Amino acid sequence: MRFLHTADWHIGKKLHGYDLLTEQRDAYRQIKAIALAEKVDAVVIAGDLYDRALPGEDAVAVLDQMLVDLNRQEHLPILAISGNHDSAVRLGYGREWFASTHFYLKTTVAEGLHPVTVGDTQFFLLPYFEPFAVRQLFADDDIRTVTQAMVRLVAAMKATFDPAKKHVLVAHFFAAGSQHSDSETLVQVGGLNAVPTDLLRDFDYVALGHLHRKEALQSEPTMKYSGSPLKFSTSEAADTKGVWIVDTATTPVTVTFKPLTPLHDLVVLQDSFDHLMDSQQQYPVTKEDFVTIELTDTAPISNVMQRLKTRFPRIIELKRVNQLTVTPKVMTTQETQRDPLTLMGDFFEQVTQHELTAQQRTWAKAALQAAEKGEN
């Protein structure tokens, strides 16, 4: 069979206060184009359907919407498991039924031990869990970390292995190769240890999320990472996203990534007020597009973030390129006698390397009286 992989949608996300669900939809009918134009025979969502445990309704409504047309519109099975950001009782209600369309969304341990059959295929549906579940489940007071319960989640999985079909894994953690020092080892992800990929070595493909970045297992060559629709971080600016499409009908299975082209990018642009604010100077941004500002200027720059947005309406970060460091002056008692605007000049100076413009030692000027006014 073939199946589309993808994960991490965080429906009702914003970045820096952006309202995203313009761009979600946009990467959504995306998704579903690839979807159809591949032939696929269902769609794996692995995790975090939502940003928050508490969505807001516009982002259930249009999660929702989504979820229908696939499912009852399309046709298309759909696999989901509930990820860290979701809330499993909330995300989870309703799945008994919504099984008789082919909608397989699992949000307990329990249920991802028990395999999904499409086709060729068995696909085990493990969402986001704690450690603490697996030891509840196995009443196994000696299951303390996220590997102990994974070895005990594998036996039981590949227990009800069918030798005649592939089987798939998705899942919703931070999975790591097992060549690791013991400080790399004690790294986590979204509150869950790394995961060693060996334990999954059994498995045809494990379709993963949680990571948002499709190259977070370049070295394993069938277990994947989608990556999020959308950048969703200035980290993320130079990532391409997609999804993955896999078909099991090879040994191994083949994988191919599918590229989304984002309706408004994520850019950073690094460079100097002066060339930022030029008319003449071009840059591969529109004026829907987010942007992280890196100025190159050690100078300070009044309004500086009103400035720039009068020409990139949608600035989510600006940074200084070039930061100073200053080693303070020792100054002798002559020098600490001196009026107060000639003592501001040189510590402007000295903490800009800039000396105060004719504009600036007038409003130092007028705030110097003003305060002296305010002593008397």
Contents of the next structure:
There are 2 protein chains.
Amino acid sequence: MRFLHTADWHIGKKLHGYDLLTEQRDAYRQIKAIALAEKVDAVVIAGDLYDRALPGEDAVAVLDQMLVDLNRQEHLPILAISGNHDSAVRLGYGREWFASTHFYLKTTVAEGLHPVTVGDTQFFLLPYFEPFAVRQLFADDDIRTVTQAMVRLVAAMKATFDPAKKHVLVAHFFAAGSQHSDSETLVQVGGLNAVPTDLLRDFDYVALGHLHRKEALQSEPTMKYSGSPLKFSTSEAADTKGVWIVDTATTPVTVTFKPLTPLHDLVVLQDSFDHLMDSQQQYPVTKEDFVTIELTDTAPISNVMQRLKTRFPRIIELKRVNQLTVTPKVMTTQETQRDPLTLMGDFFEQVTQHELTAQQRTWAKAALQAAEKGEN
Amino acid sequence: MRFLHTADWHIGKKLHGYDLLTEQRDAYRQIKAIALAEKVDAVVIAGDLYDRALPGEDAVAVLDQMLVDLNRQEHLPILAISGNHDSAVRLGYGREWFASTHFYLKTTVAEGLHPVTVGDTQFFLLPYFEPFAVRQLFADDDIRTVTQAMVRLVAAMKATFDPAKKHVLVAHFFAAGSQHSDSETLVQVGGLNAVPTDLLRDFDYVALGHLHRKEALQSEPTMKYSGSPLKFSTSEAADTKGVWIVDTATTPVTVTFKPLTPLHDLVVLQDSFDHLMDSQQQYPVTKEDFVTIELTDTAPISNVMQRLKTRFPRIIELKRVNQLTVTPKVMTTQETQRDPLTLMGDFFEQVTQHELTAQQRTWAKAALQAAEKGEN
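What's the form predicted in complex with another copy of the chain like, now that we've got the form predicted alone?
Expanding to the full complex; the earlier chain stays at the top.
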């Protein structure tokens, strides 16, 4: 069989305050178009369909429309799990009916142990879980970490493997060796909760969700994060977002990347304020693109955000790349007893790599005198 | 055909802070048992399935279980609408799938115009609506009130009447001539938004939700509020809750009431504090019943709620029935110049209908003297 692997839709997410529903609808349309063009037999969504456990009404309506369209209008089977951003209960409301049209949505670990067979493949749909849920399921108090839980879960899954079929795991966790971007919610601290990829070798393909870059896990050709359909942070600005098309007819399975074209891109512009405000300067952005600005200026600029927004209305971040990053050296007692003007001059030189100019020295002297007067 | 008419489940409602999910599950079990014993062809739920637009996860899980059980396990068709307490969007998530097993859930006015036919009957499932939705639907700015909206809606419904069928309207509004209890949320002020029952005469039966007492609309034998399955306020303490069984085979339709037995009742106890606290006194309540206490005492009682709860753990209201309700008469200028003790005695007599006793007079005198000293 042939399926499309996507994840981390995060419907309802705001990008630094900007609503993304328009962009998310557009990404959905592209995903559907790819699914149809590639004649896939199913669409896999590996968790985080919503951005929040308690999505807004508009997000509920939009996700419902997408799922209805994909499954009931286009008659594409859907294989989906809840992620750490979803409320398993809220997302799962009504799921007993969904299966009637081959929309398989699993929101509890126990459900993940019973494979869904589509064509030549058994799909194990394992939602995001906390170790306690698996501890409870197996009534085993020794299960404390995600890895310990996965050892038990994978063993249980393998017990139901039909050797005549291919085996695909759909899951939502942090796989050992994978790399974070800035837009994922860290649900694990340190490496304790990372699942070693060795554990997952018996699956023909592992369709992962949770990390937002498709490059997050590079070492494993048949274990993939699809990444999010949209860029959700500046750290993803250079990424190409998309979906995987997985064909299980070959051994190993064939995995092909299909890119999505952002309706409104996320672009980083690094330049000086004057250049950025100069209408003669051309930048590769539209009024609706999301822009992170890295200002090269060192001088203070008043109303900087307000003024930049007149040219770039959807600024999501504003940084100073020439911000002072030098840590002043620790001084000896003798050094601290120098006169204030010398101290100020030394400090200025340390952090800017420049001596005070004559004009700056005059200002500094006047400021210090005013400060001393204020003290007396 | 034969159907069961219920409404106003308000899953997730708290009764003065007490969770009702246990009681709501029990009421559901009874409703299902009646539906099965009466061999109905469908269950009608006339709105307010949830208590809140944003129900808690536990409420979502409980309602989902009930609907799955009724429709998917017991294979009973369900005909339901959203009420003013439901979020049409949240309740309606997934409803495109529900119809595959004859669970018809309508959450927009437009959907209400297309009848669902079950057996010999056309059901018009009209969710709770605001006039603006109907104004928009018909693109007619003159539609300002619920009644104006209903004139248009009923006309549109009648245009689709199949004369060979019976016609049932399922709706959630305030019908003219009906009476409120204390547990409904007032969504209308005055009579402007009450729908005249005359408008609804062409339906063989009108299955209403919104008001919580089945007696709310007495004048119309074929237009009924089912009332809520549980008592939600002290004003409903004496009510018998239940469901209607409607048989459309006869003309007019046959309507029979089937009572529900409260798992934990709501009981009003009117007595003195000493009696209520006396373990020799027997009251017709269990530890889990919800109790409204009407204290007959006039004297102050310290820690009254805390002490009463040792005998009646689930007190939902505490009232004083002998509270002073007399409005002191307006005095003449001459009367206000009497000495303070006389004034106090007159006031006491007015509000208690008793003269001060010798002991009370002594206390009053001492108190007045202390007050006078305080002034100087």
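Positions refer to the first chain, counted from 1. Keep in mind it's a predicted model, so treat the numbers as computed, not measured. The term rigid core refers to the most C-alpha atoms you can superpose between the two forms while keeping them within 1.5 Å.
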- prompt: 2 Å or more on the CA of Gln360 between the two forms, with the rigid core superposed, yes or no?
  reply: yes
